[in-house]
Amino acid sequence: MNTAYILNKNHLSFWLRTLKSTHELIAPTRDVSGDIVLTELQRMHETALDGPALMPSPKEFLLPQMEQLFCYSEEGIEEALNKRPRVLFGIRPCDLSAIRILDTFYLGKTKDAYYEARRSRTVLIAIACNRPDPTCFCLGLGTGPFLKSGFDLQLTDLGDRFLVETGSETGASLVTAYPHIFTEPKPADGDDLYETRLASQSQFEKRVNLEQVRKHIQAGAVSDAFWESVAVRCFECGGCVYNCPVCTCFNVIDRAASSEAGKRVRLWDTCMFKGFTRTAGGVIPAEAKINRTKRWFHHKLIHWPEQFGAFGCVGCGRCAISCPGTIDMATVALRIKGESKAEEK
C-alpha cells in the first residue's frame, strides 16, 4: 500500500536542492528556444513541470544513445561503469511505464551490467499527468496518466500543492528524512486527487485497444497489402523508433585509437534501417521495406506479449509526433481496427 503525503510548491525548491547534494538531478527544463528538455537541474527555479506530457524520453539517461562500454590497451581492459547515484525527477507515467519494460529486456536472465549499473543508482519520481496531449493514449494500455506501482515516488499537482505516493523504501526515505515539509494529507486532498483523476481521464482524444489490435493480426486478419501500404509511407528517417521510450535495439563497434589501443561502443540502431540485419556475408534478410515496417508492429504488438508479458508501446504519442509519413502506433492500430469492423459487415 502506497503512502500519500503533502508537499507545498513553495517547498519544492528546497527539497530539490537537498536531493540535488547527494545525487545527479535530471529534471525538465526550458531550454533558450523554449523547448522543455530533459537535463541536469543547476538552478531549481528552472524545473518546468508545467509543459506538455511530450517531454524527451528519459530512456537516455539508462541507456545513452552513444556509450563507452570499455577501453582496451596493452595493459588490459577497463570498463566504463557508470555508477553515480541519480535522480530522475519529474518524468511521465508513461515514461516510468517504459522504463520497467526495459527492466524486463536489460535485467532478465542474462542481466545487462552497463544498463543494470546505471538503474540500480537511479530514483524514479514521476509527475502524473494532468493534462495528456491530443497524441497520447496511454489510458488504453495501463500506463498512465497514474500509476499504482513501479514508481520510487509519484507526485500529482493539485494547484498549490502536491500529492506524493510512495511506492518504494528508496522513495520513501526520500520523504521521512523531512517531516517538516511533507505533511499528512486531508479528506479534502483525496477529494482532490479523485477529481483531479476523473479530469484528467475525460481529455483523452484517442481511445485506442491494442489487445484487439493483437488479436486481429494473430487471427490472420491483416493482409500483406495493408502492411505495403503501411510501408509505402515509409520514409525510413529512424524518427519512430529514435523516439520511442521502449525501443531497445543497438548496435556495437570498436574506435581504434591506434593499432594497440581504441574503445568499444555501442550506439542505438533500429531494425527499420535495411542495413540492421546485413549478414557478414552481404546478405540482408530484411530488405524489402514491407518485411521491416510489418517486424516492428509484429515485434511490438505480438513479440513482446509474448516474451515480456506487455506490449513494446506505452502510448506515449511520440512517434505520432515524429513520423512524416502518419504511420505511427495509434494510426495503424486505428486502421487496423476499422478494416477489421469493415470486414465484418
Contents of the next structure:
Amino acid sequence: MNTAYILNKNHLSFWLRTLKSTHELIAPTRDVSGDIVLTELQRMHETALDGPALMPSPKEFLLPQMEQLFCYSEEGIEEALNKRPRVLFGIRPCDLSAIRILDTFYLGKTKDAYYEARRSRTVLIAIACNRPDPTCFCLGLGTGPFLKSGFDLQLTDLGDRFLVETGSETGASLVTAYPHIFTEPKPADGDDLYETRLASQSQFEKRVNLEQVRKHIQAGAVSDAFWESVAVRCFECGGCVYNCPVCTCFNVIDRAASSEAGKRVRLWDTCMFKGFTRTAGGVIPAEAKINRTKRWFHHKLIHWPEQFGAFGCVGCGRCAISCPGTIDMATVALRIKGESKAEEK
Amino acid sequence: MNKISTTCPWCGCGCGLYLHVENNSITGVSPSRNHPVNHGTLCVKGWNCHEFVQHPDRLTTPLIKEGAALRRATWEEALAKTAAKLSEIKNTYGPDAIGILGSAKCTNEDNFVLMKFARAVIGTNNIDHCARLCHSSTVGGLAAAFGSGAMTNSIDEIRDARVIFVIGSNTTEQHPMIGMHMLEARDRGAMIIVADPRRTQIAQFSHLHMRHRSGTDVALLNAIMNVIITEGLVDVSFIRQRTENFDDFEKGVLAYSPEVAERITSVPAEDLRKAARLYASEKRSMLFYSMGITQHITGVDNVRSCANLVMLTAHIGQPMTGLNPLRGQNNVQGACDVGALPDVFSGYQKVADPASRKKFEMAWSRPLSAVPGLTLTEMVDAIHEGKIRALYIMGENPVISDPDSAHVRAAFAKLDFLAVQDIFPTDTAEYAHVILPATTFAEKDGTYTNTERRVQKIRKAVQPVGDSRPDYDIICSIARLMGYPMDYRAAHEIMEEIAILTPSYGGILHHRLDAGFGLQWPCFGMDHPGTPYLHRKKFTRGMGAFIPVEFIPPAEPTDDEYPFLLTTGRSYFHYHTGTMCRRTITLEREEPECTVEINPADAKRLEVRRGDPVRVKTRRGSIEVKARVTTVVPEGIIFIPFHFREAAVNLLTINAVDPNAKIPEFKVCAASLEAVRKKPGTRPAPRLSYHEGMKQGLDLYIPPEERPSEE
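Alt. form predicted together with the partner chain, vs. the form predicted alone above:
Now the complete complex, all chains and molecules, led by this one.
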C-alpha cells in the first residue's frame, strides 16, 4: 500500500505551513543555544532534520512526564483528555518503532483512555536516518534506520528533495491534497534511495546483538559480580528510563488543594528508584542497587520478548547519552558479549 | 507544547535543561544535549525539578499575622505594613537594628536589588545569606591566598585530568554531574584520591581512600605537604616566580611528619605518602573540596592548607589543575558575587574601601555605611542581645539550616518584626509578621552563577502561581514605599547596573547570555569571552601567598558522656531544608524519613538493628531517628542529613564558629546514641505526611473567618 512521492526541499516550508493550519505541528527545532529540541514549530525555517537523537524521546507527546488526569471536588470529577490533533514531524524510525511497542502496551487488552486520546489524534511523520549517531544501534534490531511500515509518512532525504512514502490513509491524505508539490518519483530517485540507505547502514559504529545477549543471560552466563560492577556505577538518576522511548512506568498521585478538592496526576516513574518497590509496611524488595539495575536489563531483554514478542529496546542510544555512569544498554550488552567470549577462550 | 531553555535550580553544577510547558502548566523536563556541564544528563533532582513549581502548597497571597493566626492580605496592605514597620524600627533604633538575609536560591538580580535595598534604603551593611554556612571560609581563605575565592578551573576540564584529589566532598551525590566528569576521567586513566571519613560513592571509585577523623584536615594536608617537601616533589620555579612567604610556611609544615599526622588523623602514614606522591607527580592534578573542608571552626585554615598544597606543586593557573571549591546552591556563587555579604559590594569591592564606597554612593545617590555589617550567625546572637529588632528574610529557612535551632527559634520569637519572602510556608515563616509570596525559577527571568563561575540565564516558562511576584519586584515596591526610587521594568535592567558597578561582571549582559551557555566571570568587557580558568600567569592579588597553618582540634571533643562524633550533611535525594524536594513525590518517596548512619560494630555494641528508632543527643538537644546500619561511616562517627524538619539535626549541632569566616562547625560535635525501647504492644504514632505535618504546625491556608467552628 506504500506509495512514493517526491517533495522538492524548497516546498517543505509551504507544506509544513499547511499542516500547521490544521494540526499542532511538533518538529525538531534549533534552540538559540544550539540544541535541537522537539517542540512546537513556530517558524518553518527553524526546523532541523539533520541533528542527533532528540532528548527526551517523542514518548512525552503521548505520555507526558507529568499529566493531569482529572480534577476532583465534591461535585465529582472532570476529566482532562487532550483532544488537539497533532503532527509529530521528523521523528526517527527507532522512535516510531518504539511508539508501536507503546501501542501494544497501552492499547492492548486494557486501553488507557488518556494515551488513546493523544495517540488517536497524532499523525506520525518519520524521517529515515541518513546519519546515525555514534550511540545508535537500531540496525541489528530491525527498528531503523528506515522502516517499511508503521508510519503515516516516511521521508528520506535525497539531497535536494525528499522521497515521501505513505503508510496509512491519514498519511496519504496529507500528500494527495497537494498534487502540485508531491510528484511521482522517477527511476533515478529509486537508485538514489537505494544508495542513501546503503550509505546509512555503513555508518553505524555499534553492532549490538541483543538476541545473543538474551541467550547468555538465560543460560546463566552473566554473574551477579558482573551486575554488581554495573550497579556500582549507577547514579540513581532515572535518566535511562525517563529518556527511554519504550519504558512505560508511571506513578499516580493526588495533589490535594484542600481536603475536598484537588487534581489527580500521573508522572513518569522508574524501576531504578528504591521507592518504586516500597511496600506499605516499609519493606523494599529491590533495595540494593544491583537488584534494580539488573532487573531493568532483564525486563527489556527477557520479559518483554516473552510478553510482547519484541525487545524492550529499539536501539535509539538515548540511555548512552543520558547515563552519567555509562552503563547504558549498548555498553552493557557489549560487555556481556565480550566477557562471555573471554570465557569461551 | 513549548520547551523553554533554563538552568537547574538545585545544586551548583548549573546544568542546562528545558522546561516543557503545555497550557501554562509544566509537564516535564529534559536535559540540554550540548551544555558543557551536563551533556544530555541530569540527576534525579534535575529530572524532577518541575514538580514543586505548581504545587498546591505554594504561597499565593501575602499573609499578615494577627494574634496567633495568619490572615490573607492584599499586596498593598502587606507592603505598606512592611515598609512602615521597617521605617519605624530604622527611625527608632537606627538602621543597624535591621538585618537582611539574601538567598542563594534566588537570582543575581534578586540578590543585587536586596543588597542595594539594605545598603541604600535601610542604610545598613547587615546583609548576609547562607553562603555563611557553606563557603564563607572559601571566600575569606582564598581571597587571602590568591585574591579571589572561587573555583579556579572549569567542569569540562575534569575529564582530561590525570589525578583528581577530592577532600570533604560527596561529589557523585551532591554535585552528580561533576561526579560524572570525574568518573569519565577515571575511565580515561585518571587516578582518584579521596579524603573523607565516609565511604561515599566517589570513594568507592577511588584508588586511594583516606578515612581521616572529621576535623583533622589541616594535619592531613600538612603531612601531605611535608612529604612533598621532604621528597623534593615541589615546583621550585613556580614558588620562586609566583608566590611569597614560602620559608615561614615551610618551617610550620616540617613539624607534621606523616607519623605525627597518623596519630591525629588515624590515616596510615604510608597512605599519606602515597597521596602526596600521586598528587605531586602529575602535572594535570585537580583538587576538589566542599563542606567537609569549610564547615569547621578551622574552615579558613583548611582552605588555606588546600591553597598551600596547590601552590607547592604549581597545580594552578593551568587547565586541568586548580583548587576547586564545589559551591552547594545553584546561585551561592552569584549571591556572593553580587554582594549579599556584610563586608563587600558586588564583585567583592570592600565597603570599608573609600574608593568603592564612593562609586556606589554616586550610583545610588545615598551615603553608605563604611562599617562591615553582622554575619548571619552573629545576627542571631545580636537579636538575643536586643541589637537587632527586625529581620527581612528572602528565600531562606534559618530555623532548619542554622546550627543550634533552639537558639535560633528563641531569637526569632523575640523580634519586633520579621518579614519572610518565600515560595512555600517554611518553619521560619512561623515566626513571621508578614509573609510575602515569591515566584520560583520557572516563573521569572534572571541569572544564576554556577560553581565554575558560569553566569547563565533562567527564563520565565509559566505565569506566576496566584498573586506571587518575582523577588526583585517585591523589594523594589517596598523601597519605593520607603521613599527610595527603585524602578526596574525587567531583570536585564538590573544586570546592566551590576555590569556597570562590577568589574568582573562588566561584560555580562542578558543578550550575550542568550546565545550559547552563558559566560564565565571575570568578563571585563563586551568583547571579553569570559575566563575558563583563573590565575593564569599572575594571581588576582599578584603573588600567591603561602600562609602557615597549625592544627587546632574541633570545638567539642567526644567524651564518655557523648562518645560519638556527629557529622551532618546532605542526602542525594533531598536538598537542604526540604521545602522543595519534600514536596516532590519521587524524591520524598526515596527517602521519606530521617536516618542516622551508624557503623555495624557500634550498632552491635549498642544492640541497635537496622530501622530501630534511636535517640541521638548532644548538649543542645536530642532527636529521635531510625538507624541505618552501614559501613559508609567508620566506627565512632555517626552521620545525619539535615533535610528533615521533624527530626532537625540542627537542634543538635554546635554554634561554635570559625573566628574569621564565622562559619559554624556543622561537621563535628559530640553526641550520644541510644536505642529507644518501645514497650511491647505500643504502636508508633502514625507518621504524618509532610503536607499534613506542615498544615498542623502552620494554619497558613485557613484564615480565622473561614475556619470551621468548633462546636
